[in-house]
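Just one chain is shown here, as structure tokens, and it is the form predicted alone.
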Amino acid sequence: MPQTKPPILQLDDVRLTFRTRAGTVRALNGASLTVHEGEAVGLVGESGSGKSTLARAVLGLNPERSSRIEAGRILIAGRDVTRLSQAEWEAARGHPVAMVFQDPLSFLNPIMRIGRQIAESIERHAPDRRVEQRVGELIELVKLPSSLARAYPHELSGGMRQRALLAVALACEPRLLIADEPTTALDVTTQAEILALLRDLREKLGMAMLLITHDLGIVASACERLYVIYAGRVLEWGRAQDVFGAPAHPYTVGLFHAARADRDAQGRFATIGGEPPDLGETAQGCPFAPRCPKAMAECARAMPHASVLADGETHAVRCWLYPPTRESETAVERLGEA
């Protein structure tokens, strides 16, 4: 059989903890995810669900002294990067994976002109390029006026700063772009412009994207597949059209009701009741069980195995409402939890 290229990103059962004064916090509790070359994948969940921690783990950006990957592995283009040293990470970041963050003002140097910041990225990751020419190309690529190369970050609007940070990331010539809440704090019109720009860049550059957000509407318009994460564990994943068409896990269903601003029997906006779990405590069962309207006794005792749903083997869930079968286990392997 012909060899196929490995995924550009693969996380296998990653367990990551933080050491704090109050004890150990289990931020990722067996998270798995796959992004293939050229595809757009969404990672969705409430605040505190582990989305940004997962993204930072991919690039070794979690604090070295307080964080630790206890188990599992992270592969980038087939290379295991789970145990890289900080020096090795500094050489690896940017290509093949780069990242843009949700608050560009915190990540752009406030006393350095935008053009100079883009140039630094080019000099480090693409030293064979003509720097000045490449800066102009990248500014044009993210649809900013050429004059903004001489501007400082504080002189730009929120949307312009996000485009500038995107230009810095693209200077690394990544095969995968991780976009962590790229439209946070932007008005609706600017959000739409940034999403349209990301779609355009993916098509032009043949680049894969991992889009991290709590906004299901963004995922619907920008992603081919999605993962739903809660308490550091992926509970549902599959093709976006399948998950949107028939959300299976009660947590996913709750997210959809909240996103659509549905109302309950009393006319109040739908919310997910209860509080997120304390990640400092060890839970044996499904982490969503204390908040789940369909919880059973089994839910508190053990975490369910993945089960592929009957919609073409492109949609899977971890929930006792869908007990796995032998055929389902085989299908999960083909789907890739992924």
Contents of the next structure:
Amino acid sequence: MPQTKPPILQLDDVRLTFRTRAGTVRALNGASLTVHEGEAVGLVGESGSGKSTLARAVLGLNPERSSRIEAGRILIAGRDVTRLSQAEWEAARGHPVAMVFQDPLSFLNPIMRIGRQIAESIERHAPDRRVEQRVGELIELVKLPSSLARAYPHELSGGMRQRALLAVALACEPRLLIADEPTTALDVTTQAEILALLRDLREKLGMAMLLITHDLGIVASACERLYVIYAGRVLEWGRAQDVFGAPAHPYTVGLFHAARADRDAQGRFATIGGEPPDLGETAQGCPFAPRCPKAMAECARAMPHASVLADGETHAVRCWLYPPTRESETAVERLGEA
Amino acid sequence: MRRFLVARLGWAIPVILAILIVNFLIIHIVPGNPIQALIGDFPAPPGYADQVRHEFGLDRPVLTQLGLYLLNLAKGQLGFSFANRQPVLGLIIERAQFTLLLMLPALAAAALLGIVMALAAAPRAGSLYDSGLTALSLVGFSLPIFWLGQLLVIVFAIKLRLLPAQGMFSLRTRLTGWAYILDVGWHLILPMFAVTIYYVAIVARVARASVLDALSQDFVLTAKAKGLSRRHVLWRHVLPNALIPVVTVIGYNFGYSLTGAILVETVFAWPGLGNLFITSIGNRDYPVLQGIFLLTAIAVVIANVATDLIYAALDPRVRAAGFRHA
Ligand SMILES: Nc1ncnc2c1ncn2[C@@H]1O[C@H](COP(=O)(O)OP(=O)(O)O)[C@@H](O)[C@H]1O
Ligand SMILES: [Mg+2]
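Complement to the form predicted alone: the form predicted together with the partner chain:
Let's see the whole complex now, leading with the same chain.
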């Protein structure tokens, strides 16, 4: 599926490390990803696979002193933000990319009224607007009662807080909204409401969305394309319908089993067996190999290039089960990834 | 809010009463003789001591004395100072003013300085500036205040002859109006400096920890993500959240500051409550000691209630809890 719209966000082989007391953590190991204007893209992976780190890297929000982008590029609407200074970041955040976070209680300032927290975004990004009126509009937009402008976060339910957090981000008038597990802290009914709201908002505002989740079910209902990430590496990506129709990477297959809550003979929920990878080592081969039910000798030796699976170049995977051909390599380049 | 206040103050009355009774008994159990202290070493006629003892009611059983004291207290009478030949209430109020004159500006300055220092240091945790500040506040905190006071006197009063060493007024002149105020201010500098250093160290330590804690909170990330400047995030999001524990420390210290100045007042001969306390112990001046205990207990209670109110003003979550429980 050739994308006609220009990319709003591009990550190109990004490597990011954290320095910790226990040593270096390689959180992103050559992550590449593209979101086009207006597009809804999912980023899926187990907990600890580097999703939040990737999202934060896009806004320069990883800890300034302990994190470092070692290689690769991050482009926002074509502008390279990989090496921005803190002052430049202050000018760049919020627009055109804004972000909502996982736990809506801890991510709202507990002692500031909801309306004020929204107003701060407006004053920063659209100062000529009539702030109070605009706060009202935004609160209405996320379908909260207007009286909540004067409420404090602790007075709201989980779902309402997530809406409030959404209003804070939307007040920046973003062209891309990054939502980092926006429904993980919520119960199932509220999850569905928030997802429906996100879909509505995207249609109404025409903004792109990068939806981060560990739950493939959420991606199915909300995203056109998706990336599957493990150990800071994208292992599979493509149009949602293609990946869902024929998941290729054993890791993706494992995630599908977990999402459908398949039970094994003992009635336990299926999870992918084994331990998450040690990010302190530079893995030579595929990071998933030690846990992969289909691991082969090659897997430990090197990471394969991407191979395109579907006709129309809409689905690609990096796995030795699908050795890349020359044609597929050029196709991958045309896909704009890897 | 009203019910919260009533509940807190209602609880305070039995607490203060208990403090008074315990202190009354302690003072009277501790050996020492107020009459001897009062008459001094002069040879007095044999009946005189007994007469004085009877005059002040000191020949009655301790429990009777306690009962009488509480009865008088209920009538608003704090008694009469043997040593100062003056009603206790007036004496204590006069001295408390001098103490407040010393402590209020010192505490305010310490609070401001401590918070600003912490705000500057915490975002650069681990830097040279931050480590320096931590080390300094540790030193300031552990310096004995009388030692620091004497050091200040030696350097600024005796060696450099810049500031007066002792007291609150220049003794040989009778000043009025602005000259009087300036003179008191002049005498105030050194003792206030000593107190400020001590409290700055305390406030800076607590404030640094709570600013660091607030900085690591998730909402700081939201504030940054919307593009707010570092300064805006620090002053509008981090500081108000960090103030909550700092206010507690300042508020509770404030309650004790009335008598907390004992050492400084002694070193600088500042005529405040602390000074009165020490001389009254020497004189076994029971009514004055009792009065100081009463005032301190009341001050601590009021400071704690005020702290809770400020707390509630800063934190809507506390407000909500307060309404529900009180
Ligand atoms: N600030 C940090 N300092 C050190 N390590 C971190 C930090 N943030 C994340 N990590 C590590 O990076 C890896 C990826 O974390 P994260 O991006 O939060 O994963 P996810 O969001 O997919 O659960 C994890 O191993 C995590 O421990
Ligand atoms: Mg995460």
